[in-house]
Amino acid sequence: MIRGTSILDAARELNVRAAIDIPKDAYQKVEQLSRQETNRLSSYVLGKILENYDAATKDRVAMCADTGLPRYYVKIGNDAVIEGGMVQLEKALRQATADTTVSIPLRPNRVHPFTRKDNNNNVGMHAPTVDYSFEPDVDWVDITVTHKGGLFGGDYRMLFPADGIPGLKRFFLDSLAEFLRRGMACQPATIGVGVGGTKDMCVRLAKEAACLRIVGDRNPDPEIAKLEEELAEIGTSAGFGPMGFQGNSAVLDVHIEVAYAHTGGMPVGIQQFCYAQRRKTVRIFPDNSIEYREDPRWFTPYYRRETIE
C-alpha cells in the first residue's frame, strides 16, 4: 500500500527538483540554439539562459524568480491501493505545494479572482490544479509537477474542416507573433498544440503536450510527427528570438496532440511552456520505493488509446 506519508515527502522534493534543477532535454536544446543563433543580442540572451540555469542548480535556488502554479499530473496503476484513498493524495499534494512555497521558496502567486486574497501559499480553491489519468495493469503511481505561468502564450481559435493544416499553420503563427514578438512567453519555448475534441479538452491537451513531453519526441502518427516538425520550422524561420529580440531561436520544439472532434469543427488550443521548463516526475511503488525522472511519460499507448478493444 501506498502511504500518505509516502506521497507527501516525495511531493515536497518533487517541486525542489522541478524548481531548481533544468531537465537535460531543455537545457541541451537551448546550448544547441544558442550555438546557431545568427543574431548577436540573442546569441547574448541565451548565454545568459544558460549561466541561470547553472547558477540554480549549483546554489539550489528557483531557476526563475516568476516560480510560476504548481500543477500536478497524477498517473495512477489501476492495482495502485493508496493509504486514505484519493483524498489523502490530494491533501498531500496541497500540504507539499504550502510547505515548498515556503521552504524553497517559491513565489505565492495564487491569489482570489476578486479580493486578490493570498493564503501566501500557492493553495486555494482549485489550486493547486490535479490532473488524473490512468493506466492499466500496474500497481504504481506517477505525480509530474509542473511550475507554469499563467498570463501569457495561451491561444484558442475554433476552425473548420475547411481551413485543414494551412488554417492551423496560420493561426499557429498569428500567436507566435501575438506573444513573442513582445517576449510575453519568455521564449524560447516549447509549443504545444491541441486539436480536436472540445474547446477545453484542446487547449487541456496544448498544456500537457507543452509540459508533458520531453524535447525532440515526437508524435506515434507518423503524419502528426510531420506536421510537428513543419510547424517547428515557421517558428524557427519566422524571425524571433529569445524574450522578444530578432532571431531565429524562440521555439524549443513543437508538439501536437490530437482528440477526436465535433464533425462540424476543428477546435485548437495553443500553449507555450518557456525555458525554464520547471518538471520533474517521481512514481512510487507499492512497497514505498521511489524513483525520479525527467520523461513524464504521461501519453501512454493507453492514453492516447483510439476506439474500443
Contents of the next structure:
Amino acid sequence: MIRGTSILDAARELNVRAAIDIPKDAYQKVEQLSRQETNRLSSYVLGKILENYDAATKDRVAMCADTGLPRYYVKIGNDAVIEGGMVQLEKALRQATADTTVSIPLRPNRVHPFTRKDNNNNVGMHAPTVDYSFEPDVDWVDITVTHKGGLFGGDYRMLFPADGIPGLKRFFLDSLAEFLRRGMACQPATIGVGVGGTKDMCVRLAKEAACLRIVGDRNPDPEIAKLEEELAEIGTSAGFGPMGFQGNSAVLDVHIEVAYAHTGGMPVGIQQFCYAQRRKTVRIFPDNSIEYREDPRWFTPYYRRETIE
Amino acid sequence: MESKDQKMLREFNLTLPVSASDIAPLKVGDAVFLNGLVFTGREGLYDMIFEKKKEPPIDIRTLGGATINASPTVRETEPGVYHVPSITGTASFRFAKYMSEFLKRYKIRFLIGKGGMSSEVYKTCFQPNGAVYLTTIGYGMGAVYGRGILGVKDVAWKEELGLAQAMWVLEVENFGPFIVECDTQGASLFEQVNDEINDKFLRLYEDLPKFAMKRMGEIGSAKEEIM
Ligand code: SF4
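Show the other one: the form predicted in complex with the partner chain, since we just had the form predicted alone.
Entire complex below, previous chain first.
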C-alpha cells in the first residue's frame, strides 16, 4: 500500500527539484539556441539565461523568483492502493505545497481574486490545482508538479472546420505577435497547442502539451508530428529572440494535442511554457520506493485512446 | 568600455544614489549593475500610495532613487530577519498611470521592471524627471539577481500587503545585469526592435485567409456583428 507519508515526502522533494533544477532537455535546447543566435542582444540574454540555470542549481535557489502556480498531475495505476484514499493524497499535495512555500521558499502567489487575501502558503480555494488520469494494469502512482507563470502567453479561440490548418496557423501567429514582443512570455518557450474537444478541454490540453512533454518529443500521429515541426519552423522564422529582440531563438518546441470536437467546431487553445521550465515527476511504488525523473510521460497511449476500452 | 566580443553589451556599474551626469552616458541596449539600496513595488504599493492615499512608513526619498517592479522569494530565518534568495521583475506596463507622480514625488532615477512601458510614457513622465527605465533580462533570472542581494534592510506594509506585495528595501551589490530600455532621451529599445522585426514577421501572414468568425476588438464597435 502506498503510504500517505511517502506521498508527502515525495511531493515536498518534487517541488524543491522543480523550482531549482532545470530539466536537461530544456537546458540543452537553450544551449543550442544560444550557440546559433547571431543577434547581439538576444545572444547576450541567452547566455545570461544559461548562467541563471547554473546559479540556481549551484546556490539551491528558485531559478525564477516568480515560482508560478504549483500544479499537480497525478496518474494513478488502476491497481494502486493509497492509504487513506484520494482524500489523503490531495491533503498531502496541499500540505507539501504549503511546506515548500516556506522551506524553498516559493513565492506565495495565490490570493483571493477579489479581496487579494494571501494565505502566504500557495493554498486556497481550488489551489493548488490537481489533475488526474489513470493507467491500466499498473500499481504505481505518478505525481508530476509544474510551476508555471500565469499571466502571459495563453489564448483561446473558437475556430471552425472552414478555418482549418491555415486558420490555426493564423491564430498561432497572432499569439506570437501578442506575447513574444517585449518577451512577455519569457521565451524561449515551449508552445502547446490544444485542438478540438471543448473550450476548456483544448485549453487544458494546450497546457499539458506545453508543460508535460519534453523538448524534442513528437506526437505519435505522423500528420500531427509534421504540423508540430511546421509550427516550430514558423515560430523560429518569425524573427524573434528572447525579450522580443531580433533573432531566431524564441521557440524551444511546439507540441500539439487533439481531442474529438463538436462536428461544427475546431476550438484551439495555445499556451506557452516559459524557459523557467519547472517540471519534475516522481513514481511511487506499492513498496513505497520512489523514482524521480524529468519526463512526465503523461501522454500514454491509454490517455490518448480513441476506442471504448 | 565597448567590448570587441559580439556577445557583450556595454556594461556600467553604478553606485546609488546617482546624479543626472552619472546616467547621461547610458544608451538603450547598455547593461547596468547597481550597488546600494533598491526597493520593490508593484500593485500593492501603488494602490496604497495612489488609491488609498497613504504614505509608506519608510521615507522613500532617502533610499537612493531606485525601485524594481518585482516581488522576491523570502525566507524568514528568525522573527524579523529575512533572507531573499531570488527576485524576478513583473510587467511594468500595468503601473504606467502612476509614473508621472511617482517618479517626481519620490525622485526616482531608475525604474526597473519587466518589459518596459510605451515611449509616450517615457517622453511624458520619465524624460522630464530625469529617470531611465531598466528592464530585467530574460525575466526568469531569479537566481542570478538573487546573488546581487546582500540582505533586507527594511520592509513596509508586510502585514497589510503580504510577502509578495510588501515594499522590500534590499541592500544590493553588482545587482544586475539590467538592460537600458529607455535612456535619458526617452526612446524605447523595445519599440525600436519591433520596427526592425515587423516586415519579416508580417510576411508570414500573407497567404493565410481571414478567420471565419471575428471577435470583439476585430470588429470596430459593439454595434457590429462578428460574422
Ligand atoms: S513567465 Fe516564467 S520565467 Fe517569466 S517571470 Fe513568469 S515564471 Fe518567471
